[in-house]
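Consider the single chain below, provided in structure tokens and representing the form predicted alone.
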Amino acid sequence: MRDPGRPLFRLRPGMVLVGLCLVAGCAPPEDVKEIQYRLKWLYNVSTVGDLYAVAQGHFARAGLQVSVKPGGPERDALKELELGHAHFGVASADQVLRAAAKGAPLVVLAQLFQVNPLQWIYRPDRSPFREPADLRGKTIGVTFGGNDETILRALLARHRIAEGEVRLFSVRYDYTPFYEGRVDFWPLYINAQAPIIGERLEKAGEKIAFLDPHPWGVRFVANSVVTTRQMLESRPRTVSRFLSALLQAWRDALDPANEEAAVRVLRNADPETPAAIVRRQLAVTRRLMVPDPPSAFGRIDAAAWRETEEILRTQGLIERPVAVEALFAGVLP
């Protein structure tokens, strides 16, 4: 039996995933004129490697013409994959598992975040936190129906904290309730919003800290690169070239030696975020994404995927169990 802690695949510079070609053979022509790649969200630091692959020519050198399109509340990458409007997409594990539970023929090619960037910001002098039990009696922000609600409920359940022992506050895009101290813990992405919010609070002389669910036993997989089984089986060489170029671009974008180039790429896509903030965002993103060794960038944490599936089942968010390992078939060496 394969060691579940072993990476499902490792992609090194110049390496081709031969296993992808073995799925259906490499003989048929693969005439994809322009590849459509739909991201999960708007352009920000969590998409820097995707943008870098275009700007720095990684896709072009692989012989690919790729259109990297932003996601957002009105753009569902998985739906576009199913409808044939996109060849590749980015989605969080819960999105993939929900779709798979309904029969969507999806394949996970790479896991971008090794640690979920979703955390809760708090003021340690006002709301001291040493362990999850300290959440009792606190007001915690959640986006009802969002990943943060699912993760928080899993954290509370794991540490036997009843929902009635905390106060849940409905989160919107306005941070005012947290700034005013009406909410003790506020959800955000530590690599994206945290450097911005943190700088504002630090300038006001306030101390900040972050609650990361991961060390407290809740692993919930974030963004991954996904395609359809039909794409994998009918165009394995295209999938292999795309994935190789994309992961190399991500490694290069997060390499400190290329920081200024990465900053320029991001600011071209998102000019409203100051360069100083982008540099802080990149530093945090490296810690969340780059594994040891860095050559294993994109490795799939099968155990974390199984835990994510269990969380969704326990909370009744998927109607039937999902054979998680089947989602990775075709990318095994």
Given for the second form:
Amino acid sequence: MRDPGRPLFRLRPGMVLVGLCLVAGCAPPEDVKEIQYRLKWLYNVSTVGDLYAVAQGHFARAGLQVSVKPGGPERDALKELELGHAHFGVASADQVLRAAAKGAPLVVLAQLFQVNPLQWIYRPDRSPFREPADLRGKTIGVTFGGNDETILRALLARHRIAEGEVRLFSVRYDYTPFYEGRVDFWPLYINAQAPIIGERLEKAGEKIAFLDPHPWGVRFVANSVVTTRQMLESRPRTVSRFLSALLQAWRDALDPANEEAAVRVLRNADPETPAAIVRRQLAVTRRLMVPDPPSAFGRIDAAAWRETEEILRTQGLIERPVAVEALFAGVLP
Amino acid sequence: MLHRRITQFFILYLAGVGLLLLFKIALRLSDYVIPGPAEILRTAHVYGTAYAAAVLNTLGVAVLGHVLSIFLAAAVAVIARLKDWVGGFIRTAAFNIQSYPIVAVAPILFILLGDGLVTRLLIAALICYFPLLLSFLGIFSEPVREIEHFYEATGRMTWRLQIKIRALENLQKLNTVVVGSATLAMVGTIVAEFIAATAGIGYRIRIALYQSDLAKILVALLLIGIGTSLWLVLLERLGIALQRKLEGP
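And the form predicted in complex with the partner chain, for comparison with the form predicted alone?
Everything in the complex follows now, all chains and molecules, and the chain you saw is the first one.
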């Protein structure tokens, strides 16, 4: 039985706050204690902006506590997003499209690489390359199942080179088959691996060059920042603050004026890569990521996304079409 | 025996898949995280034949690797049972080699031997060799006093006879160890294929993982389970037949 002396309705401070918020038109608080941000790969130059945001206080200034976790071959940021183990993640467009084709409720917030960093290293004196037709009869490394396989197949298809006209070589992390000359073209990330491998080969007196599929008509989107639709709808301001802080950190990290700070941040996370190499990596990363104007950092290239979707569909890697525009977050609050 | 083992495997497999599907429904997960039954069946229909061929390929290498490791472990155990310096050295070497993770040793093997059949075979043999060696060492080092005493007293004991006596007296134990290590051979081969091969079910699993395609992995697991069950039953039958033959009528 209710105590007659007890008031039927007691006004509590929390209720007053909510009431004031409602009157003032503000949304309820978005309580995320620590944001989990899962990267696509291990800490390297392709994650410098993510690390910079933590080290230089971009997230803290936005009132966010963010844990940036490295990715890796056995990590899938998109699955972690859906399972609720991460709030934000980095994934390549092919991963996002495959997941979306299977009903994963994802939203693309920003596109980090404006140009895909995946290229093929080759020795111009042994395997001269002027145009894709020169690939005929060559041994080309691909990671079967990886996006380099998809990109290469798209390149071959675009230039009407039958698969039987080239020899595909299954690639692993070990470059020995390329060093030994058993493989003519070897896939690598031009910003992260090329400065390391290139230096090694140049020291050995070898000439090297890179085959970039982009000028040959293959636009395949690489890393993007992703979250779930639920996260965007339930915590739009957190998403907005996170993205603003992250993109500003990327702009700052890739600004030549902040190069020493960026090198320091990256070397703290990855002490095994020498500073001189990191500087070369940063220079290449800048070319691939910073758009014109730089303020548009993170710009989503819808046409390139549509092309990526078409490549995946043509190769049977997604079974149903994906409406790419529906994946983009649009304007955030 | 075969029917029972396959049935038991199916019960376990279906329970596992059922648990995943419950998880999917409870958390409302998309087919990307956990594929639905229709997706799994479709994948089985499309990739079943290719994956079955890949499992047979892996099984072939696993069987060869297993046989190789049995002979290798038996030979090493025969020498290592000696209480002299050579025996001690072989025991130490065996323990040291085993303490290195195969994922660290494998790249060296691939540089030396390439990513073909020999490397897969060697890794499969390395993974199942050590438990075999330990068991063989235990069996071959333990004297069967009541029988060996007679031959020693009459001066007719040779090292071959000693090994025969100890093997025959522990036939049941040897059979169990050999059958038990067969699964390790399969695991070893799959690991080798996963790290650096261009054939076999481990290689197919690697590609499926690159594509985040759990349906393919579930199909692969089903076929691996069936393949391994068949191999184990065959081994058990061989062991029983051998035991009966040696024990006589």
